[in-house]
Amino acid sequence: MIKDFIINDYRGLKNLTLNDLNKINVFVGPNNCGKTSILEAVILSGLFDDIDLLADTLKSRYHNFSPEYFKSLFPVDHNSAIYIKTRLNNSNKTLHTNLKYDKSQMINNDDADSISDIYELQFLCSYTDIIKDDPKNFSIRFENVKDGLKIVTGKSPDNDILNLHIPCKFVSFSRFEGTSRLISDVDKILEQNLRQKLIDILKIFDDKIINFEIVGKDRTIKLFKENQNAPLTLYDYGNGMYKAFFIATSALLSKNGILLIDEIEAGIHNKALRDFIEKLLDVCSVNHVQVFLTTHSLETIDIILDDCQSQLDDISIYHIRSKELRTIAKKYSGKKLSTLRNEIGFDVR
């Protein structure tokens, strides 16, 4: 579990610091304060083995690429466009990990007329008394190709960044359209026999499903029913299910490891949400996953206060907001945020 966390520099994000982070953290704030980029942050502190979920969350951000975004990020010629500073509860060792980002140009081999833009990542992570006088390099290159935007990852030799093995999984629906990853998901939850646990959280929705499958040449998720022989998918019931089956089994995928979900309660009918996000922490807290979720709805912070009391002590809520050169993080426990709203109705967002 990451216990403090260092954000020098990304984004609206300047020098802020969260101590003490807890088993359910919850970022709460006005637009724009930085709740997402906190989100993102954890993956591009270095932790991860999974290189390609790193490239995927910074590509997912935008619909459409353009070297105005990345220059927004990262800003060129700054010496370290990130500083980031992560320590983990079972050591007192931190690891730090800097960013620096580059951009060149590339004459194309088979068009000598065509010039690819180049925007480069280089990530320099040191492990205090591991890895100090060893430390990891690895870089995700993006280049701006006439077909697109392609997408190439360079490993540490051993092809692991710290040898951490630490499960990760990201969920943002305001970002991306994630079907691809979706069903890449579903195919680790088969191989590890977890479908009756997913059936069991779908139930939430319509307690009638009883088994689902993957079918088709398309590979579409069907959803089947008691009493019913044509099967539904995911998009006859509506976006809320959708998101659903993602957050549950991206909940699944990372036992003892991190969840970030980014507004957790947009999609999800409210009749719904009470019942999911109290079995979604269960899942969470029995498979020891620590978990980092955003979210801009009163209700949504009231049902984790309300409906999780035996969890209080694994919650915390911060709230962000920007002041001159720094973001600042105010820090309430489950406890006393819960005493808050009861006794005088204090809005924390």
The other form holds:
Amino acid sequence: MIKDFIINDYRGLKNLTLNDLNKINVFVGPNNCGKTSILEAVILSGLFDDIDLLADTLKSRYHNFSPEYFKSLFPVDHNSAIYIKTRLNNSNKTLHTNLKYDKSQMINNDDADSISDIYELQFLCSYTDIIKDDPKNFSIRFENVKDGLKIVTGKSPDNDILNLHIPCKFVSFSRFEGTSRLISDVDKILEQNLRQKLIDILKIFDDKIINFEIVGKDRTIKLFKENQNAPLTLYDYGNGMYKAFFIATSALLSKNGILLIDEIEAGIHNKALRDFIEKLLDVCSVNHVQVFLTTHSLETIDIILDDCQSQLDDISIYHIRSKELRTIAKKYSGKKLSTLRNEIGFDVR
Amino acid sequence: MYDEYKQTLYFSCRGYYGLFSSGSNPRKIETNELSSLFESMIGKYPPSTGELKRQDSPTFYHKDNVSVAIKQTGGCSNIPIQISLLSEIIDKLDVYDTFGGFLIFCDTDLKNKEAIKEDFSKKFQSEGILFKNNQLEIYGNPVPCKLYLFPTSGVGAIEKLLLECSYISYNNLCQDAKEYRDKIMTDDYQELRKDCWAKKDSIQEFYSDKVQFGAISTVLKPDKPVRFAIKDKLIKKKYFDKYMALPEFKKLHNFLQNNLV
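Starting from the form predicted alone, produce the coordinates for the form predicted together with the partner chain.
Okay, now the whole complex, with that chain kicking things off.
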């Protein structure tokens, strides 16, 4: 479990400190205060040996990722590198992650007259304050080719420092294009015999669902219902079901790891929201998953507080805002916020 | 709308409404005119899953460059915790610069004034707030907080002041109510008073003020006899100069003038 997290500089987040993180961490605040950026920064901390997740996170906001976005994310200035400090619960050590961005050029093999831009994001990780440009640290390389940016995953993170293997899943409402990741996640669900657990969650949205399969050459997810011969594809359902499928799959695969969900309530009707969140938190509790959520919904906050009445100590709610040159996170314990909500109808958003 | 006004004060009191003024009357503010601070004080409560309970919003007034929120706390002992909860709104919105402070109005009842102030300090301290020298310290930020106890001399409650004003506004009615009060204070009703009010004789006088005021309220507002309040125009503008001749009224007026203007 991540205990403390400090983001020096990433997107709009400046000098943000999150101490004593909890099992369930909820981030609220106005638009553009940096809630989603916090989730992205957790992934960019370098804790997780999932290069695809890292690459997807960088591209997630943009329909067509291009070098222009790289420039805005990572200024080519040694002093402006992102610096993230992470302390894990089961260790007294603090992992320092310094992200450096480098740009270079190379001559294309196929066409000697053509020069490509290369962008490299280097994850320099260390358990001390001294960050060395060590070849053991891993990097992701993006090559600017004709059709866009090609990700060439650089050195694999098979170094001793990052031998952590912490599972991590990131679900964002805007990342519906991650279908290929959903299919591979469903494969893992089936491999790990978690089929029934997933069906139990999907029944919240349609209680007639009895099964699901990945079918055909194009590997479409199909859902089977009681008294219905022809199954429906996941796309036949609305966005709420699609998102719930994604979240539920991610939660089940995050055992002993971290689950990050952006705007959990988006697309889910309020009648299903309570049951869904309760089920989700139950899965996370049983599987020792540390949860990071963002939300704009007071209803979602009330459901979480209500569901965890006997475990309010396991919840922290952070209100994020910018002030002068810093990002401030005002922390409320589950107990404190529950009192504020009930006594004065406090709106923490 | 009123964020630009410096003096945005909040009353936390036992149940008294209204602003005392020799000028124009304060205007009740509509919901869509509220500042972000006052709007946040209205409260968005979670759906009730248990016993239904009434949730009061403050009442808001505005006059000249002063905006006021008035809230009942259901007893003086609840005031520190209520202010502690409301201070979270001030902190979240970071409006320390524009928030004028808290005014607390409380009855002395039969207690010693110093003991009441000490009790307030302890209760604030248990909420993590320092209360000293008419000031609260909220997350390291100083916020003015002044305490006004009724009456300013002796012991009692606001009913003493209300009765003094009632003698001016409704003299005949007040005199008749006094006769009723005196009758209830005779030996004929001693057993009833001991059963319903208090055993001690010293406390009987305290409750008799409430009886007299209750009798007046019953006549002035027969459909809701126990809910007559200052905002129902017990205090009339035309008698303002006569009210100001009452020491207790003058003290209260001056306190409000000094802290609101």
